[in-house]
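Only one chain comes next, encoded as C-alpha cells, the form predicted alone.
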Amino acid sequence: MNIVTNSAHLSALTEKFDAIFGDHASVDYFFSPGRVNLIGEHTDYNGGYVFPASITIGTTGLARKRTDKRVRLYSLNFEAMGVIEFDVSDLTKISGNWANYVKGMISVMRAAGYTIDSGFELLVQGEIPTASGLSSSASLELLVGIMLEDLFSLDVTRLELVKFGKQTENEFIGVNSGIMDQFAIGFGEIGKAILLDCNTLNYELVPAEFGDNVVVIMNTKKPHDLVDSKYNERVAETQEALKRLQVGGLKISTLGELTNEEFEANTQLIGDETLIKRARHAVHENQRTKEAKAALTAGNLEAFGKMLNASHASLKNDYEVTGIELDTLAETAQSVPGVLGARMTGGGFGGCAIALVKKSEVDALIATVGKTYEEKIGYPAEFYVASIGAGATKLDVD
C-alpha cells in the first residue's frame, strides 16, 4: 500500500466524484502507473528479454462498489463522453470507448472463474498522455484489475492480473502486444528496473542508477494507435520469419532464443530481405537489452547509452516503426552534449522517445531538440523527467 502524499490531488478527484456519483462515501482509490522501457523494443513478443520501469505519472482511480448490477464510469480524460452505463453482465464492445478496457478485463477475470456480480462505480484520471507509447492503455487494465480484487475480494495473484490485462489488450482490444507493459506495471519497485524474460517470465529487480544522468522523456505528441498502425503486421512478419526458421530445421520456439551469429548463419532459411530484416531487428535487440543490464549493472553508462542508439538505429532501419517525428527527437538528441544515448520507446508508429542526458544539459536538451523539432514537424513536443516509481497498488488515504 502507497500513503499518498499528493493530498490535494486526491481531494480534487473526490469532489469530482461526488459531483457525478452524488457523495464519496465508502469510497476507495488506487494508482497504476505508466512505463518506460529503457531497452529491448518489439522483442517482448518474440520470446526475448525487455528491460522497463514503472514511472510516476499514471492513472489514478476513486471506485465504490454497488448493490445492483449497474456498472457506472466516468473519465476525466474523455469528459465529453459522460457518465458510461451498462449492466455488469453486458460485456459487448461499445466503438472507439475506453470502457472496453474495464468490459475486457470482467470479462476475462469472469471467465477465468472470479466472480463480479455486481456493479460498481468508477471515476478514473489518467496523466499519461493518451496513444503516447507509455502504457496508458495498460495502466487502466492494471487499474481496473486490482480495484476488481479489491472490491470484490478477488483471491488473485499479480502475475494473474497481469496476464489478464494482456489478455484484454490481446483478445478484447485486439492488440497483438506481448506481457512487456502490463508486467512492469504490475511488478514496478521504486528505483528499480525490471529485466524481464518474456519466453519464462522469470525476471530481475535491478537497481536504475544513473549517477549524475537522468532519463528525459521527449513525446512527439503523435498519437499512435497500434490497432490500426503496423504493430500488428510487425508480430505477423516476425512470426512468419520464424516459421520459416523452424520449416529450415532450426529447433527453436521463438526469436529470442537465437544469438546473434545463431540467426546470421541462418538468414538463408527465411529467404525475404524484409523478414530478415524485422527478424534480425529482435534477434540483435534481444542481445542488446542484456548487455545493457549488464552494463547498467557494472555503472557503465556510456555503454549504456551507446546500446540506445544503436536500438533506435535497429528499430529505425531494420524494424521501421520510427518515423521522422521519433527519428528527429532522438537523433537530435544523440547530438546534444551531455546524452549519452537516445532511441524511441515504446510500440513506435508516434509516441515518445527517450534520452539519458546529464542532469545540469536537461534545459540544453530540451531547447535544442524542442526547437529542431517544432521548426522541422511544425508542432511543439513535450518533455518531462521521468522518476521510477512502484507498480499498481490500492492507496492508504486518511
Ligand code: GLA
Second form
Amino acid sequence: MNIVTNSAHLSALTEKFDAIFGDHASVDYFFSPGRVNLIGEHTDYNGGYVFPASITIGTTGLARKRTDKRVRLYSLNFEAMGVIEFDVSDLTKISGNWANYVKGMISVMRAAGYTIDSGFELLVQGEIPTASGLSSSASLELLVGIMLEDLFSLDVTRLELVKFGKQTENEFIGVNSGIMDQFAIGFGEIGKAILLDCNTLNYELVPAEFGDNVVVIMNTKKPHDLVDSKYNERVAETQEALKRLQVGGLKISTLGELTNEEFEANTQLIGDETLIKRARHAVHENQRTKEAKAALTAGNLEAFGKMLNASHASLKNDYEVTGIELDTLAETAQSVPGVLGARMTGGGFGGCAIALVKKSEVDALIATVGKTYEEKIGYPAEFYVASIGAGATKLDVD
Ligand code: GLA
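Alt. form predicted in complex with ligand GLA, vs. the form predicted alone above:
Time for the whole complex; same chain goes first.
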C-alpha cells in the first residue's frame, strides 16, 4: 500500500485514463481515504461511541461527465473485468461486481431526489486491501458520492453523503453495518481522530497525539470468508438482546444508553448466555471508548493502551469476532516491549489489528509479530505505519 495522492501517481492514472477512455480532457480527480478505528468496535449500530480516524491510504478516482446516458467504469484493482458499462437508469445489481457500489450510490441519491441524469466515465484505483477491515467499501462509496456531487453540481451536505454511503451498504450490498466507516471517511481531518456518538451523530475532532509512539497496522491477510453474514449475525444478536431488555421493562432505545452497572444488574432479562455476552461487549466497549478518549486527551497513553488490550479481549471472548489470526497478531504485539496496546480494528473475523508502539520499537514489533504469525498461521502478515490523513475530497490538480 502506498500513499497515492502524489503527482507521479496521478500522472500514471491519467495515462491509464487516456488509454481506457481515449483522452483526459475535462477530467476531475478525487480521493477518498480508508480508516482505522482506534477503539469502539461494534458499538456504532448499538447506539454507542466510536473513535476512528481517516488514513492516508485510500481510493483515487478520475472522472468526467458524458453527454449521453452511458456510465463507463474501470478499476485498476479488477482489470480483468475490463470496462463495465451500463445506462445510468439501469441500476440492477450485477452479481459480485464492484460496480454495485456505484450503482448503489446513484440509486440512493436519486431516490433522495438528486438528479443524476447523464452518464460519466470513472477510473478508480484502490490502495486499501479488500476485506482488510480498513473500509475499502466505504472509501469507494464516499469517492462516488463526492464525484457525483461535483459532476452533477448537487447541493448535498457531507452528512447526507455519509448516510447515502451507509444506505448503499445496508440496502444495496446487504451488510447491516453502522455509520462509523462512512462518517470517518467523510469527516476525517489530518492528525485528528473522531469521537462520534452514533446515537445523536454529534462528534468531536480529537488531536491524535501519540508522542513518541505510532500506530502500526497489522494485516492478517486472511482470505475473505462469510464475513458479511457473520457480521449480520452479530447485529441480529445485539438487537435481540436489546428487545429482551425492553420487553423486560427497561426504557431504552439502544444498548448504548446503559452504564456497565445498569447492564450487569439486568442481564437476567436477556436470559441467554450468548446474547448476554454480545450485549455485554457492546455496553462495556461503549464505556471503554469514552474512557479511552479521556485518557488520550489527558496524554495518559499507558491507560489508553490498556483499554486497547481490554477491547481486544472483549471482542475475543464476549463478541467472538476475532479468530486465531487476529488473536495471534494482537496478543503477540501486546507482549512486545514498547507496545502500549494492541487490538483488532474494524468488523473482525480477519482483516487488520493495530498496535500503539514506541517509534524506536517498530522494527522489533514487526520482526517478532511477523515471525510468530507466520509460524503459527502458515503465511506472512503485512505491516504498515498509519498516518492520519484528510477525509474524502476533490483533488486540486493542474
Ligand atoms: C464494520 C462496519 C462498521 C462497524 C465495524 C465494527 O467496519 O462497517 O459500521 O460496525 O465493522 O465496529
